[in-house]
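To begin, one chain is listed below as structure tokens, in the form predicted alone.
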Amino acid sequence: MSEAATAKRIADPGLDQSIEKLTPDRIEATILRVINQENSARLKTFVDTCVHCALCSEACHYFMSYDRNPRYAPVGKVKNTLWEMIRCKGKVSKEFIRDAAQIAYTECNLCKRCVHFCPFGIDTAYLMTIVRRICHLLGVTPQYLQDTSHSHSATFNQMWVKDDEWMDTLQWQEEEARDEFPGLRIPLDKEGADIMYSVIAPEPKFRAQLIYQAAAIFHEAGSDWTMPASPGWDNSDMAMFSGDAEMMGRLKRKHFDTARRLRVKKIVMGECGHAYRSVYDMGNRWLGYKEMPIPIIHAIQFYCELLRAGKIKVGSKIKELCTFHDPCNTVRGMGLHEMGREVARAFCPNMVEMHPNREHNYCCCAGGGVINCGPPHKMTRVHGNSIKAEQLKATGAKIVIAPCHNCHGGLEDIIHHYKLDMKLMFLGDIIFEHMQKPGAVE
């Protein structure tokens, strides 16, 4: 068994200082309350059906690049977390809580591959966020992961990012982006407009170029378009992996009530998958919608709308051989994988497959809010990958295209880790530098 295989605790001070304030009394009635209140009738469905034959194993990339360590196979972090507050009947310790957080966090990317894995269907990604709303209703999250939660509750964002900072970086990108196209506006706050665009806070924080490429594709196509110039921009939702459900409530009615507000006819989602979950999976059905109050989009569905209506045109295409990964969330969430082919092809003929793919694509490790967990919880992913970095080699692509943030986040690391020569893309990237731009100046 290799190094990385032996589990150990890492050091966090939002879990090791957090348990020194539980009783045993709180811990008890807080279980109870998530088993008994919130999750009874779905949680004992699985409880009851689950036969511990643990085909899932296979299906986790942590217990495959972990050596086969049945500590991360999924039905053992349900072992021992989840079924092991049952069983006690809420009556465990505070170092169990301690374990069962980094399990639930930092082992565990949500990515629901093992359901497809399982004979009966048993759902080990909802299982675990049990396990990490009962760890959030006692305080005993991830240092990092809370920072952004706390950023969501202060902000309507997760990155801090201040009202005027986000009018700042729209008028700096539209001017950055007039010098190429003169007559391209990032309208703010237009009523009526056919489209509100959303995206998350590290764009506006670390990556705003995306802004400016988006931007152009909007401009190229002739699309009616807004960005909100006041809070309800972001779309994303660290507070839904945290385990703050009632946090993820309040983003997602923001979302929502702003697209209202501006009386758009629906909402287009930038290369995001988490945030798409939580609108079309987790927020709004806390929130009781039986249908989405304003349509919603995710980018890989605009893109091809937009190839399809011909609004934009192939300029030149990429002669590198490339291969797609294909988002938990937006494949196995939502099946987008053959459209994400369709707008990948369209600029990138030489196209070669990962194995497996599609919905029993391997996941990033970054999602379901581990990336967020930060720097003490880094490697434990990035060993916990390793059969990711096998599944890249193996394609002998140049470039991967992911159409996803955390996916990039996660995919970056693992190409600088295991020295893989790829460079990585957002199907945005691929667009903006290989359509016909008839707006933009010679």
Given for the second form:
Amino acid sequence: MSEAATAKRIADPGLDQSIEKLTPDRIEATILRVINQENSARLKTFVDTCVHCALCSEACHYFMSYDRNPRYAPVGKVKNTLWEMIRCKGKVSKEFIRDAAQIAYTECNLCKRCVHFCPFGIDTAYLMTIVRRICHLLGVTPQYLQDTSHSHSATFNQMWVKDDEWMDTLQWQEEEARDEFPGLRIPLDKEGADIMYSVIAPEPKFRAQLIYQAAAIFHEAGSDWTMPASPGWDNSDMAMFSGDAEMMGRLKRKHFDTARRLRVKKIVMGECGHAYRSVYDMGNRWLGYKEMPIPIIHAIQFYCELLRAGKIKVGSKIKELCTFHDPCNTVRGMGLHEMGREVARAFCPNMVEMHPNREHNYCCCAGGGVINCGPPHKMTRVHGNSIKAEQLKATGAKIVIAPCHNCHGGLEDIIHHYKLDMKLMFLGDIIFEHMQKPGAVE
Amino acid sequence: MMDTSNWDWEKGVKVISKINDCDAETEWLTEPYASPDGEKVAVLAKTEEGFDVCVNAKAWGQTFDNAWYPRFSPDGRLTCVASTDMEWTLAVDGEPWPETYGYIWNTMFSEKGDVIAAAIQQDGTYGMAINGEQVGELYETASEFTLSADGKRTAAVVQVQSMDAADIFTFQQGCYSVAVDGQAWDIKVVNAWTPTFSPDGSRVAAQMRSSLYDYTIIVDGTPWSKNFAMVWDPCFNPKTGTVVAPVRMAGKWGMAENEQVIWDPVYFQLWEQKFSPDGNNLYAICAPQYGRWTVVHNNNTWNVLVNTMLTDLTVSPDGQRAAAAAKEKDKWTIMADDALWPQWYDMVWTPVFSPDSKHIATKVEKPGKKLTVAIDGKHYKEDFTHCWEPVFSPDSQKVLIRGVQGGKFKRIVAKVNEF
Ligand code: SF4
Ligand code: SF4
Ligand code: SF4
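Form predicted in complex with its partner chain, following the form predicted alone:
After this comes the whole thing, all chains and molecules, with the earlier chain placed first.
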């Protein structure tokens, strides 16, 4: 085993205690099952194609932030995990699995930036998901990430929010919003509405004001919308990141079934990146859908459509210098960079770009489930993203617009740790604060 | 089954009420709901003090701090979830249940409508109530609430073992079970989902996860001895009492009956299985090819396929026919008897068979949010701004259409051959 692979073990009960139960037979059988039965053709092509040129290295924010340590180069991560498993035909030690799990879960955001740098288009993020799948089947997963996956399985949301807490929060936000918008209702379980609005569980749990803001935007835009009164309201998917494909499928079925039960035409989802990936790329396909069975549009698209249609209008503009963070899953994954900028520019005339930007933007270092790996791994990602801090600082902007919850989590830590004088905002924050509100009382 | 024999089946149109009329002072009225027999329409009414409910323009005369989820039971009683002074209860035809709760939701009815049940939370513990009475014990958490067809029994997934935050190891040892009539089974499982009663209400089957990777079906507290890579919702054969469920093996889906695989795992997806009333015909929705959907009948797939989605599988009373809502890109139609209706709509609802199994009706939405009812691929001559699912007369000759037109709620009995 290379030295790099054992360099920085971080204590995590989900990794340390879980390897105790492993046996050589189980490790071998699991690796061979995943490699041979679940992933043969694409994996084989990638493994056979890589020429170890290391051109992918500079793509990775971890590599760039950790003094170009080869451990963090995409090719280094593959070498220290999957290649070794394949080379040894599954005969690796439990300590090896432990280290491979740390690399795959906490030192790669599955952000796919490296795909753009590899001359052969090798998708390291895909290879890391295979490592995660193996680790999941071996029961070796970071404690906090596994806890969110458990929550998904027990409650169909990632934060252990109970049915009544969900509805109570919506009704509380409705009541608050009604003081400002007298006719406002958050229509719960309204069958036949045009739109089902879905969010991720941290919204009702910690950021309920975002639901208030979204309700105000829907209300002012005159949208025919609803939110479900049953599980299926949370579109997030940490099971996708833990490697639990079966739970990912179950979650996405619940999400689509809830929308189908309500007979909505489409789902609008809040500002989250990974949840979007789970419906356009991973979860839907696992279920057997080639495409989304019910169209899901991201808040970026929705806001852009509302502005273009004149359904919401700009009331005031932000004077400070703003910059726009391109979330990997909505930008590299779905090309929403120009729409995001269109919405941002409508309210923020003073925009400055980060460099690089759009599909080449550096990841926030929280995505891919890494922020969900919890406090033990926080500094790995904070130190693994000094490149982002430099990128942000160079803009001189006072406001960073990031239309993704995870990006907010990650960037907040970066801004705080690197002492950047910047404020983070969602597009929804900006629209709510600066749109015209003819339906509001003074 | 809902008894429709004493409904007014005289052909014709009755204007029941204007939906925006209410004999109380209201700020706004919202979300109309029609009774199954079409004799009543309810709207939620916002008053200066709070919320009330209007039925056929007559207010209940109650002021609630909040009210939502107005739903008619199959026997025509109107229920509404309502709160006063931070306490919640269910109001039935304007009469609140005497018990109040920390929260109440998920109103359920027996098939005939004589029993009303709901999920309840009291002092942070969870369970169910039937006709205003708590059933059995309350638990740390409960979900997936189920009522038997006769309304006499309840089932839910309950948490029977406490665990600390982020205690992944206790969770994986199994903290959940299924409670029937508020009493948990002895077994503890990692997860359970979709408890389902046998048609006579005597037995319960559920999906179960015994470890993070092993799924199976559990019946009356006893798991099948075989595990699978994944399972979907089980159901009972109404005649033999066997339990069938889709199971995933080596990346494909098949069907298992009492833990034996009866349909080989050759499908990319397989779910929503339904028996005919005589138990001889088993239908399901399947993807025989990746991303392509059809109906499978006793393990024989229909030939017609759609690409986007197939859902709401319904089996005819005689068991010889099945229908489902089919979606291709953004348009919907009905797939029935291995063919698609020629008309495509913006939306279709669950297909409904006539009692003689000869006709299929469904609520449909045409472009411009025009709602109406279609039978056997032909829609009714008039459109509505709101419309509810059609109901056939007992003789299968007529259909009840409930719709709002020009602000008026109308009850229309039309002949099937008028479509
Ligand atoms: S996917 Fe992103 S985080 Fe992972 S190796 Fe590639 S660039 Fe680095
Ligand atoms: S750039 Fe591509 S070929 Fe070169 S080392 Fe990286 S993954 Fe391998
Ligand atoms: S959290 Fe945001 S930037 Fe980070 S990986 Fe997800 S989408 Fe990308």
